[in-house]
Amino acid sequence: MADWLAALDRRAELRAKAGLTRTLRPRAAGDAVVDLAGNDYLGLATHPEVTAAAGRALSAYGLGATGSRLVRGSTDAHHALEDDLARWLGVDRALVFSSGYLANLAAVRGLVQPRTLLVSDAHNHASLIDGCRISGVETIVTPHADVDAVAAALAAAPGRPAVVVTESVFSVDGDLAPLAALHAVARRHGALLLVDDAHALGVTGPAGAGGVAAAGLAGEPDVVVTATLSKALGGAGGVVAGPAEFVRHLVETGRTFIFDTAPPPAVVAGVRAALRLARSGDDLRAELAERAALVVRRLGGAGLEVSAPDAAVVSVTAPGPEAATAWAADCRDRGVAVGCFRPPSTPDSRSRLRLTLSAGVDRADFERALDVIVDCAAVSARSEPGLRAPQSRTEDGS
């Protein structure tokens, strides 16, 4: 009976030799680490208006929602947030889930029929990849941000229902998908477009309404938007937004909606307060853009390979998984938290540090953190000063 445990130990040893061990590291409330790893882009997770709204709802409703949305979990707070999200995104309706991951699983599964073809970008998030897998239909993975490849895949399947699946701002390198071009190709072939706006919502677009709105696609009847509520809105949960008919379909058939406990009302109320702040946060978005440009200048000028960010995600290439792990650990030892992305979490077998910028981090601390990242970089991570990593748009990882 212990053989299976021994097998797990052996697999852990192999991951360790490859530099792929992952470790949970608890953090204390109010720790002094400069956070360039979290996703609180606008610094709203601890905003007084947000925490006050959550506190009032906590007193009114209690700790949890006590049930699924279709049983007892739907409160007036949930419905008010959905109305606010729909107005912000410019769509008919929005539906709130307990996580962005579950929202993506529901959206992909809800869009497919038995003969549907899914055309998925190679750099898509794991939740979209898993949504494609559990849908049980044919999926073609196209090279990253390659509109021509998407067009070819659709053209090769005439008459079949199809869905083009993409992120707006990609979570790996922070680059923006060519959404307008993808939508034009999808519409030409009668396909739908599903966009995960997680890293763009609150950061890009008019009033922070995200990448879909920035591309002029808000409210299009053949576009469905998903996002998390855990990044720029500083809370937790997910949303699927689009035509009213599709949202109704998810309410009646979406397994990750029907059979999951609803998000806590306190979190929902806090997110709703964060949404109001995000809509009027053009100054915060301008600060993020300025900081992203500074990262490229400072790290690129030091000879590090840096992605050209379109929002608040910046990746810095590491020589390999072990070097990335050591680099991130050295930064952490000097009081700076950075993301560490290694295969199989990366779609192209490249290891990276991922920096996620927050307007809530003190500017002086932010600039000091950049110096720490440069100081801790391995010599092998540097190239000629000023070089930046190419946008890996033709790589076909999965």
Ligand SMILES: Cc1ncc(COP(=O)(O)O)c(C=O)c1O
The other form holds:
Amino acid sequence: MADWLAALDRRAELRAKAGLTRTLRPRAAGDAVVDLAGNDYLGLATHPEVTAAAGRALSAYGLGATGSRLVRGSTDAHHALEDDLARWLGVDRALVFSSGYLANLAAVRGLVQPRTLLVSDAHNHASLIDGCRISGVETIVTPHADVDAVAAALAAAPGRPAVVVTESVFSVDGDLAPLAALHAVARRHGALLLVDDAHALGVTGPAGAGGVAAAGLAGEPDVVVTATLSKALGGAGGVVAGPAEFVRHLVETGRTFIFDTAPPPAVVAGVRAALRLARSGDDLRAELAERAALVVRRLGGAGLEVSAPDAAVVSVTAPGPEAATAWAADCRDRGVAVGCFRPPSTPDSRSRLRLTLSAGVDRADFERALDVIVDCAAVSARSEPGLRAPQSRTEDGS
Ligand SMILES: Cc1ncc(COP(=O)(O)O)c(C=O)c1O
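Given the form predicted alone, state the structure of the form predicted in complex with the named molecule.
Okay, now the whole complex, with that chain kicking things off.
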């Protein structure tokens, strides 16, 4: 075997020894699993209005955008979605990207000047971390959701431009950032606040407008919002939203906008239809909140360690990476897909199952899935001494 391939094999062996092998599992169209692993929070990915809108644009424009918007031209579908996003988020202007990852890279990089200090939460998503890295400026990583640490970092850099970088709903445990407090601290120090609303858009805030809107910060001139269009909106793509001058700056200088093929018009049109449904989806959001509380009652009641039910993401602690893998595999064998998060996909050394809730999953299937997760924890506990066996069902069956 060539040297470089042998070196890769050795690294794969090390990952395997640490229980951190990643493998691709098959997924069939319309498979019958109960999906607690995807991010289709409102069940809009398959909504007939969404797929019909995408189908019409597919017929009109074809499969792909065929180029970046600056080179190939900017379709009505892209502009219409951006106008709707800007109105929904309460900002001047929005710009779509072909993924949330690329939107975050552009947003962070677009906000920095040579002397800028970035202050980034320790639990931030990889795309924000990479945005800080490619920006090439000093980055201080502050302990998770620690407003005092953010204040101290800003106070230690008087007179320097600074950006506080955070998610609103953190992607691994679903907990909320203290956005109002972070904004107050940022403003006191003349810093900007960049918020990734990926897991909040459509799920929290007035008319589902996300965590920034929920914190009363929509349209603030020192706040920039990013989000993915691939979770509650059920499609693909990302958005950066904020002051018109900043969006113009990204159109003219954002490398992941300029040098990337635009998101396909069909997806953009589908996402726009999803946005209309998400805005009026208070009933879906109420259902999600009920389900999150039910997870905590059922799994917490069975003695499992569960994160706070703040949004549509709830994590359940596993004793280690191998136990997490076995637990998730057992669930899958019984028809329930759950996320299995192990280092380095976790912000700390703790492995978890991550349950992402969807109002689109049948309620009875969802409740049965919770029983499966508890049962499988018991099975895994027998083969893995570190995993605490759950207690029996609570009396009210929740
Ligand atoms: C918090 C957060 N930001 C950004 C992204 C990236 O979005 P996309 O999948 O559209 O690239 C994700 C995950 O998908 C995420 O969880």
